[in-house]
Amino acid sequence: MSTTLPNAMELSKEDWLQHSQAKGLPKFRANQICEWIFDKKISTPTEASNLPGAIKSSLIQDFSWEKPKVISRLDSEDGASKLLLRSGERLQTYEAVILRYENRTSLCVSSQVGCKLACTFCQTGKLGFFRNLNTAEIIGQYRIAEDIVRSEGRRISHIVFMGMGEPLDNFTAVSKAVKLLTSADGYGLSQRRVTVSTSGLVPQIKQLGVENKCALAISLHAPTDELRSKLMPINRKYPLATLKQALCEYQAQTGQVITIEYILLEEQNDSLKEAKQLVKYLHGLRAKINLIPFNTHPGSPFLRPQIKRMESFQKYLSTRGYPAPIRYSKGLGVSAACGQLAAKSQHNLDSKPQRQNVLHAQ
């Protein structure tokens, strides 16, 4: 983060074994360190009660234990909490969202500050791109959220890379974070409960299938190249046929059902015509579809469809064998819903996205 020291939160068990060996420490010390970090989730070596003082001092000297700072927290009545975060002395802010449900607690993490892809319906894309988050900053979002929900008798059970940024545009840091989160020697979350969402970066989808077996979600939002290119410029580089080939390869490598994210935009992509085209496109893939009513925000030309149109769209998909629940986003009241993340604090929730939104100091 703000220091040149390696951050303890981005190291794997293998890294800790190598470090202990280099320090002349027995293997069991590396195992102890991993237990304190991954299982007990300490914030500083001083909390590791069974480590000798000399080892604690060395860990403090050799590594950064810094986590992102919570600049503000906004709680919604529906159980969502939006965390506005900053790393070290950097001015840029980014967001993570805790989503509480009856039987699970999910965390939506950011992978970048801003985004390069400029999808027309997304506030983050209107900010432009600032920088990639590193692995420690991504894991730090999880660690902060765990501290918050643990005090409520909960734990983070699901993680979705659906916050600010395009995860696969920051492939190295995201892939390493996913491995730490899902490894039995790391934080131990189920691979099926860690989902990486992408707008369709084909080479990275293929690479992800080789390196990880996490769940994959595709921000599709349109079933034809003409419409998708209009909504999502990335489609001009990786059109639908190319994307589908990569999805078939990913499914063959991982065995995972692929989630299709489809934001419903009034009279843009919500007719029965598009529903039929979507079914045709998905033929041959094992997929489930999340239908997301558009979440309105300042400056957007799009509207949320009428309920009848959404239900008609959903019914067609379900009768063709595709589970297609309508997902009403949590956190609407604090600008934390799908498509609304733009690093906003309380005083500018209702403003249009601007670059200064991510540069304010509080």
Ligand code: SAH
Given for the second form:
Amino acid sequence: MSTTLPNAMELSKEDWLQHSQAKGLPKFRANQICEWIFDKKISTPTEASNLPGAIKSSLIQDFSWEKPKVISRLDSEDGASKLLLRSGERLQTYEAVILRYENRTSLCVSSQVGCKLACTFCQTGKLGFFRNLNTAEIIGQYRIAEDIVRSEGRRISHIVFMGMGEPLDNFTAVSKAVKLLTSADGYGLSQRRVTVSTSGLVPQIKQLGVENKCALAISLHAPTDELRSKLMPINRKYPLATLKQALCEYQAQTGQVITIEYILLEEQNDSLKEAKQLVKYLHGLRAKINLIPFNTHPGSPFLRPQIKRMESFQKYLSTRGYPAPIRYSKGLGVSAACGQLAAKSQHNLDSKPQRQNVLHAQ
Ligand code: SAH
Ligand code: SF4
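Please move on to the form predicted in complex with the named molecule, as the form predicted on its own is already shown.
Let's see the whole complex now, leading with the same chain.
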């Protein structure tokens, strides 16, 4: 993170086997190290009781064991905890949100500080882009959250890349993190329980299908190019027809049902006309739709629709074979809900990093 040493949290089993071999250690030592890291989730080699002192010392010398620091934690009454995080001495902060449900515990992770893609309804998009998080910073969010929920008798069961940033705009680090999280030789979470959410970077969706078979969520939010391009500039680069083709390919490659995220914005995309267009667009794709009532934030031109309007939209979808739950975000009280992440933290804690120009993804 802040040091130049490789961070122990970004090594896979294969990497540990290579490292042990280079050090002249027998294979079973690499297996032991992996067990301590991935299963027992130790914070430092000193906790690895069956490793000889010399190996522990060299692990300390050769690797950084640093995790992101929790700068603050805000708990909401509905079971969300928003963690404000910082890596070493770096000024920029990022956030992870723990979401506790009766029978599952989800973690929403960030992949970037800020975002380049400037969707009009999103507070992170308003920030502009600061930097990519590396694999250790992404895995670090999971490890910190796991430490917190373990003490409550829970385990993180689901991970969603729905925090700050566009995960597929930081492809290499995110793909490596997903592999570590879902590999049987790594943290061993099910591929169906690790979801990458994207605004629709088509080449990277294809690449993800080759490298990972995790769950995929698409922030669709509009069923026509005209409307979607207004809400999400990325649509000009990758219009709906191109996106649909990539989604069909991803489904064929991975067998995953695609999640469609659809924010309901009053009088923008919430009429029956759009519901019909949406059903038409999704034809041929196995998809589940999540309807997300818009989370307001200061200065936003959009409004959350009346409940009746949202229900008629939902009803139309369900009569056409798409049961579409209306997902009220947890954590609204602590600004931890979708689209509300991090603007506050950046402005309150970081005066140094300058907002960079809003770029478009390559
Ligand atoms: N960049 C990725 C992941 C982060 S955004 C993506 O766009 O998918 C996570 C989710 O929050 C996306 O579905 C996004 O569209 C949604 N979101 C953004 N702003 C929101 C708001 N104000 N209200 C509700 N959802 C919002
Ligand atoms: Fe970036 Fe996603 Fe927000 Fe769009 S919705 S600005 S892609 S974080």
